[in-house]
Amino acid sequence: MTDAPRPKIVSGAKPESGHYEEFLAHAAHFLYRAYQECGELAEFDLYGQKHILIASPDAQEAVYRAPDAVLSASAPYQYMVPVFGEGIQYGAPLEIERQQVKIFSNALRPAKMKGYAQVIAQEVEEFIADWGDEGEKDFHDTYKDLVLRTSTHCLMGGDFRRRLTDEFGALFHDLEESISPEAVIDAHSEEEAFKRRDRARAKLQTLLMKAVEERRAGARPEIPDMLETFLEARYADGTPLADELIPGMIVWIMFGGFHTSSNTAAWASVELARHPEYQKEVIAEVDRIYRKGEDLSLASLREMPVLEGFVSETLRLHPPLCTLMRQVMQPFAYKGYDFPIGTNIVISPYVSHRIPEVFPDPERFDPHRPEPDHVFALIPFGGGKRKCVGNSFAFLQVKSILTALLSRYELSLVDPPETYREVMPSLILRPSAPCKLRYTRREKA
């Protein structure tokens, strides 16, 4: 027997499924309900599998810097493997997936990313050339179908961006509509969303590698692109990377990227739309910088403090991803407790985002509101070696997004402001539909 604390246990358990149903419901609400009752460290249960939420800045240090062999984030996240191919990431041994992570590294590359500047500067401008003095859209879609144009220009290049068709966004829907509760429980299950799912990553498998193998027969693209990277790239015993898994790198990368830039946009354009006073101070920084659609550079994106703090906190208060796990794989133990092999454990930046302790007032919105001390208390893209690579890119998006808007149109509410809700249809966070808002061309001095 062992005298060491165990973590409170949330209420509501059934019987058989324990917390699953209000999980399955809105996993990121049912994580603030257990941090709420139970505090720093909360036991619950899904079907039998033991997880425990964990939620302060020192807790997340301390499963952020525990090495793999201790806390694996491979283990609880092989339903991701069917999305992203065998081979790839979860799908591949530790030390090639540290690899991959170098190799995505290598297309982020500031060089790289003054490039995809333009790029993306030039897929906002045309998009929103014909939108007029003014309209209503549902903005989550609308930054859906905009996200996919940006990041499979960057990703493919021009030519395979210009052949665009709408089925390509239909395909990654439904990788999405797979990142369920379900998955957690049971991914390979006769569910018909996962049947969707392998269908769907099929197909990209097969359109992917069609463009793999026009790269390779000679077709260069106008601006070095990601899958150039891809192409070009060496494992650390010289060894390039097989042609037939690069698809499942893009789609690693695109997936990582596409939910994450619509999302964030979208909350930030209701966020500037609820707070006026705030829109007017992002509106001033970007006439300041922005003056026409070729200076949208990385440079002038970068000299923008008032729309990164606006976007810090939009990602403060709705991240998209709400459930970051390890699994426990050998002994590991915090402030005296200790968590038992094949326990899941579990970062909610939701519910971390909302301590008062570290962000005092935690519900309101303030994009001015200081950086918290600990760098482990903000992790809207997880932490430590683990932080997701794509980051950099997803804000490079946003803010570009956001700016060529903001330098012809004003924002505002079309339905009352609690109407905008938080809805989690897979397990990542979104607007409720439909997120509509209003655009109304500036009276620029």
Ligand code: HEM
The other form holds:
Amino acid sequence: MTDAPRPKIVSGAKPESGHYEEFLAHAAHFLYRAYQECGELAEFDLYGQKHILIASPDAQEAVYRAPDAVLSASAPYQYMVPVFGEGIQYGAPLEIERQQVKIFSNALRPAKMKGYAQVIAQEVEEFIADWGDEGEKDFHDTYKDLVLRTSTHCLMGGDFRRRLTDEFGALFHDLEESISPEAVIDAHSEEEAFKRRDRARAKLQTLLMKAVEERRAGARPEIPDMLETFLEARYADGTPLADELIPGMIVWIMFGGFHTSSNTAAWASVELARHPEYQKEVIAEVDRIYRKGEDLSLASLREMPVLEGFVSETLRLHPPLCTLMRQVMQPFAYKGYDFPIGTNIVISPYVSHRIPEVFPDPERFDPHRPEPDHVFALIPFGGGKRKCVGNSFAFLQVKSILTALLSRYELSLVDPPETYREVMPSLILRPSAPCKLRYTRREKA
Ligand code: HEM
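Switching from the form predicted alone: structure of the form predicted in complex with this ligand?
Once more the chain from above appears, this time first in line as the rest of the complex follows.
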């Protein structure tokens, strides 16, 4: 026998459903328990589907470096196909999907970011202009509203954004609700949430197709937006991206960035309010950069190490996506252990960010924590060739929001600190409701 690590099996499986009920109740908490009980490799079962949680920087590196033909992202994420549509992302062949991601990267190039920074700054300033001297708000809902405005404006232009109604946000809400553990098992079952998802997706197709047709008829955005990139996009062989697929691209990019960014801004605000001493440090940096007359769009593009460190620690403790999956398609081994073909490998940033050998005293929020040496230890945006393409855009949004807010207000908790809990009504981690914070106009320095 070799010393190869073999996965231990997580306790508590039920005869038919395995660990499904516990996974359904709170996927991140279940995975953390699995790691605490079993260590680096933990095997669990969801209705007969074998899953192995891997939790160590080395194991994460091995998975992220494996080719798609060996570890597929598409196979375990098929539940996303009804959300984005056939022909998009995991509903498209691998070589097309990779080119679609490249089109996204073009839409998020640094040259375009300057325009987005202007749009975001304008939206944020307008949004908080009438907040008065003090008040209380649910910061989760507030940021959802704000990020919907900033994202749609950058994506679809000012005209679309000005016509934005509550319906658009509600349709995305219906899509988000369908990303659940139920979907991992069968995304086409008779569940009411899946029927709502399909209705919402059909409605979005009509709504967004109208915007595409307006552009084709000659309408132009004030500042180059992401839709422009999609309308001009060509695959490597010169074929244009079909117009009917553009709504799917928009839904995909919105989906990738909407709840993830708004949840991050909400958690960052909760942590600012929980830690007045760190809030002072961030405010001092904001004042140094922003209040010397610099405009918000430029300020938010600048390096802000204190604020960035704060957001990074927020993403360590509260990574919005915490069940990343790959399916074993061809023999794959790690430290001598052969993963059976068909197994789903799970990487959880929530778990890997709590490994005490890498992040000592992991539950403590510490924005001064040194960056880990291992490149695959801190992975809120994933890693390898499938790492998030929107991370700079996400940072731009969150930095703009917090810079504008902290230049005017201080944040404090309304409820006891421990009542701001992490919940998972879908597969996305978010703060519990209500996520109420108080904002108070700062004394002029
Ligand atoms: C705080 C905000 C965000 C977080 C935490 C986040 C997290 C992630 C993670 C973990 C992945 C990898 C998934 C995997 O390996 O299975 C990913 C991929 C992706 N994200 Fe983000 N994301 C954020 C914001 C955004 C934004 C703003 C956009 C778009 C503007 C975006 C677009 C994408 C896309 C297109 C992919 C797929 C990349 C590929 O398959 O190569 N994300 N994101």
